[in-house]
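Coming up is one lone chain in structure tokens, specifically the form predicted on its own.
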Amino acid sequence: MDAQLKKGILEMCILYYIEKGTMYGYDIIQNMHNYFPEVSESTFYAILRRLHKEGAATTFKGEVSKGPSRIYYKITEEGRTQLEQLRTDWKDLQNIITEMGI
């Protein structure tokens, strides 16, 4: 699959996932691996960092466990708007492909 297309799909899926509730970064990645096993952890983390940098997600450190502090992600209103636009774009693309008979 084309890298740019996959990036957009992964972004939409991650936003959809964190829209359901605040999530620990590692848990997000493990769940996304169920659907995208060929995608590396570093790719998922890069998308999460970008979503945070762009304001689509907020982060906070959770309670300290036996390891390093856990970083949790939560969708923002801007992220919800972005997710809705991605959903619309995805549906439009599906309609075009269907209309073309592909």
The other form holds:
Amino acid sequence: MDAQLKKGILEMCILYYIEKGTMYGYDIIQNMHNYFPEVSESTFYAILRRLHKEGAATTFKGEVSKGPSRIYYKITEEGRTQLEQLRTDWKDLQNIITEMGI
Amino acid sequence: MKQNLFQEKNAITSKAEYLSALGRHLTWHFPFPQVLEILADYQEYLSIDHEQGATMETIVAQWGSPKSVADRLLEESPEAKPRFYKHLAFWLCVFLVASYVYFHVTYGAYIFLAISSFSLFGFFHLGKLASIEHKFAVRDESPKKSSVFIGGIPRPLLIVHCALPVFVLLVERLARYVIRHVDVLPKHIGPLQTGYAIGYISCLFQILVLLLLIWTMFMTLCTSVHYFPAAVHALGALLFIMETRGIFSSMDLSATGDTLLYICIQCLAIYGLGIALAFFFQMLLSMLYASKDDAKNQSAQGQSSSQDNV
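One more: the block was the form predicted on its own; return the form predicted together with its partner chain.
The next block holds the full complex; its first chain is the one shown before.
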């Protein structure tokens, strides 16, 4: 698959996933990897990090009973807008493909 | 393929090794606080896998090699790219300017040494890896293998630099002794004339440095720009040895030992200046990082200060 197209899709999936609720980074990565087994975990981590840097997601530390504190991810308003945009784009693309009969 | 040959030839056997290799790949591309952040995340994730019973082999297969992790992060971080010292062209310019100075300016060798010491800062920069190794190896229970690197600085290089002042002082002592006892010294060492023998030994030394230069240049082209400071530095050392040989061969041996001492002290002073300059560049770089990160943190704090509990 085209790298750019794939990245857009992965980004949308991650945003959709954290929109459903606050998530621990490791869980996001593992769940995404279950859906896309051919994409390495590190790719998801890199995308997650970028989303955080761009302001689409915020992080905060959560204490765990044993071990070091964990970093959780949460979607921001900016992220929601971005997700809506991606959804629309993706639906448009789907419509075009269906219309063409591919 | 080339990178596989040189960089990933040793299988990673512990989490600490994985993290320090990752740190090594990231240090040149990301500001240091960000490197620590990424490593902390990876330490957390690898620990979970480890607790679930995954071996290091499966972990590497799952997350990818440290190099590929760094590549993925670079792909997703456009702002990490424009770091001037990351480009080979920058180092080539330093190299060309320094070479021009060497051949066209009086006292060029000294200036060259000062410029090539600029490349030493590259090694100091890698010294940050020492703190990475320290920080991330502590919690790792697997035994740490001894490595050819001490805090990212190759062990031989460290030994050579520590031994250099001692070597210079020894040469000075030896030269004084030779001047005092020139009449009783043997004219031949084996079948060779003493003068030629000394010439051959210094030639051998020069060849060794030349080989080091060729090796570091080769590694720069085949693996990573990390090796380029070493190449510039080796060239600096090579030219400096040639210059020193020139001075010694054209020197009036009837001059007193004090002249020799003067030359040795001069060498040490320039050597110290080189290291001081390297530290200066390193500090400058740290300050650049600090100011950029402060600006980022201030804007990020405003957003996340209200969300500190779960």
